[in-house]
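Just the one chain here, the form predicted on its own, laid out as structure tokens.
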Amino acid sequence: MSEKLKFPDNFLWGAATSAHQVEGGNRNDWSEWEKANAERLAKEAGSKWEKWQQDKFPEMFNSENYVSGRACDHYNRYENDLDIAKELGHNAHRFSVEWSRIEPEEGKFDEREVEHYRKVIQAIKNRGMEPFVTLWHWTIPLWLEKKGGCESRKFPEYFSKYSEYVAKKLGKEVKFWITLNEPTSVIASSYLTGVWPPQKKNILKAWRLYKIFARSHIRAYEIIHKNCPDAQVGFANILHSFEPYRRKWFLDELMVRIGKYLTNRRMLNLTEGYNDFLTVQYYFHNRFRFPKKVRTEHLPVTDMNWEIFPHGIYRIINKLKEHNLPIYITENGLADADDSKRQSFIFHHLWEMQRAIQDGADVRGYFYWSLLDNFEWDKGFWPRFGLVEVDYKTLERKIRPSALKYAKICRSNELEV
């Protein structure tokens, strides 16, 4: 006999998107970097990805895979895409505002683009969904890139002016604001491994960026509250699950402690007192055998070859309880082109999340990543994260079977086990 696990009343269920990954037609630091690096990325695919991935996704060898172009054309098709979200039982939707559209030149704001996002917000609300607005999801206007981008000491000032403009224009329509998306992902991928723009491998710059991002968030937090006193403001934090390969082995344990601090703890510490809620963006399980990460052989993997470890989300949520703040899972998903693992992935992560709730965690919402297949940054279009499949030639949308299973959970607000 099955058991039904009930989620809290007014729990928010939805999916997330980001402007650059779905809108199409953007012109920013990423769009220019894509064009300059597409051929290189296609050539490197043979050495970067496993043979089974190369065989399954031969498009990774085509340079056009790495140029976002029109993406999903969500900028023009958002009404239809939100109809799909409503059809799937979602009562919340997370999306991002594209800074380069709002402020294409320093200090010059585009009223037409603000009006576009006002229409998006209204379309979300008209469908009975709560909008979660992200102000920055990694892309930089070209004028700001020339001034040093994120690493500029004036980045917090530039970001606060942009945040104030958007808050004043859209604040009456929005309760939930996310200032920055995964700042530690940018620190790691742009300034430590150097695979994302501006591709500057520099440990000192990476270390300084923590404080630059923290100041940016704090200033935006204060500005949003000044203009929207009832707003709820946080930042989207990617949190990894860490464990040592050898228990009680000092060097393995040391690697775990360093990983937890740099990835999970430092931004939270720097922004303490300036978050109305905490977020979890969970994708990665990291197991360390000094001096490097090692595979956990028995775990299944996604199309990106990332380990699937649902228990990690329980550990992360349980740790966040100590902050005594509401928690939202603002991203959790997998690349799964044939939709063979997504239903199980969602179920088991929600089951672990439900365990954390039963243990006292104040979790109030879950957003699957992503509503649509989209442009996955330096990987391009081949990874398929969407509840909804997108044919990039025709732009036809097709709801995946796993999305219908997730819809049942969203509508019932319970998990049947």
Given for the second form:
Amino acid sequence: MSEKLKFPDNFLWGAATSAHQVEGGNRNDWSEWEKANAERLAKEAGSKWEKWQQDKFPEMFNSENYVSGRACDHYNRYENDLDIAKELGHNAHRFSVEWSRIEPEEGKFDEREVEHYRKVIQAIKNRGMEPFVTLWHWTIPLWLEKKGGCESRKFPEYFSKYSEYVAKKLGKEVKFWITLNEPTSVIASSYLTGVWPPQKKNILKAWRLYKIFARSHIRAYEIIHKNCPDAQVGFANILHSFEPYRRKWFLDELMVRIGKYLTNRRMLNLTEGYNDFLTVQYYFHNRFRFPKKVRTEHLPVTDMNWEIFPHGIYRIINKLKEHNLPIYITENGLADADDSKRQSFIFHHLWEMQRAIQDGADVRGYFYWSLLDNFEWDKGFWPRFGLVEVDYKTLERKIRPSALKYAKICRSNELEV
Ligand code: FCB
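For comparison with the form predicted on its own, would you give the structure of this protein in the form predicted together with ligand FCB?
Then the entire complex follows, led off by the chain already shown.
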């Protein structure tokens, strides 16, 4: 006998995208970095990825894989893509507006680009979906890159001016605002491992960035509220699941504590009191055996070789409960080109989320990452995260079978177990 687990009334179901990864035709710090680094990235693929990944995705050896270029051409095809989202039963949609389009020169805002995003928001609403707007999903206008990008002490000021402009222009139409996307991912990948632009390995800078990002969020939070009194504002936080390899083993436990603090906790602490809702972006399970991260052998993996550990989302949500704020899962998903694991991935994560709700967590929405296959940053196009497959030659869209299963959950607002 199957059982039906109901989600709360008015639960928001959808998928997320970000401007640079889907739009095409952007000019920002990433687009320039991609062109300068594509050949190097293609050469390095052989040493970065496992043999099975290299065999499955030979495109990782082509330099074109690493240049976002026209991406999914979502900038021109958003109506069609939103039709698909609607057809898939979504009642919410998360996307980002591109700073480099809106403010191509310092202090000079482009009305036409704001109009474009106004149309996107209208298109979302006309299809009965709730828009979640992200102001900054990592890309930096070229003028700001020259001034030091997010390292600049003035970043919060630049960001707040841009946020103010967008909030004034689009505030009437948008209720849910996400200021920054995963600040800690930028700190880690741009300033600790140094694999993303501007590729600086600098612990001091990394440490300082937490405060810069927190200040940026807080200022934008206040500005959005001033301009749109009914707004709900938060930031998109990546939260990892952590586990010691040996329980009660001091050094393994210590690594877990440090990891939890730096990734899951610090940004929340620094922005305490300035979040109307909390978010969960969940992808990673980390197991530490001092001094290294080790694999959990029995766990299945995605095409990126990331471990699939659905229970992690339960633990994360359960911990967030203590803040007494509504929670939205603003990203969760996997790269799975042949769509063999996606259905079960979504099902198990939703089952764990449902358990957390039963245990008292106020979860109000879930956004699968991503609606479409798209440009996965320094990895390029080969990872396929989409509910919808994109043929990058013809730009044709094809709904994957797992998307239809997810659609059933979205429409019925329940999980059949
Ligand atoms: C998240 C990012 C998103 C996408 C997914 C796979 O960390 O926010 O843009 O790259 O990972």
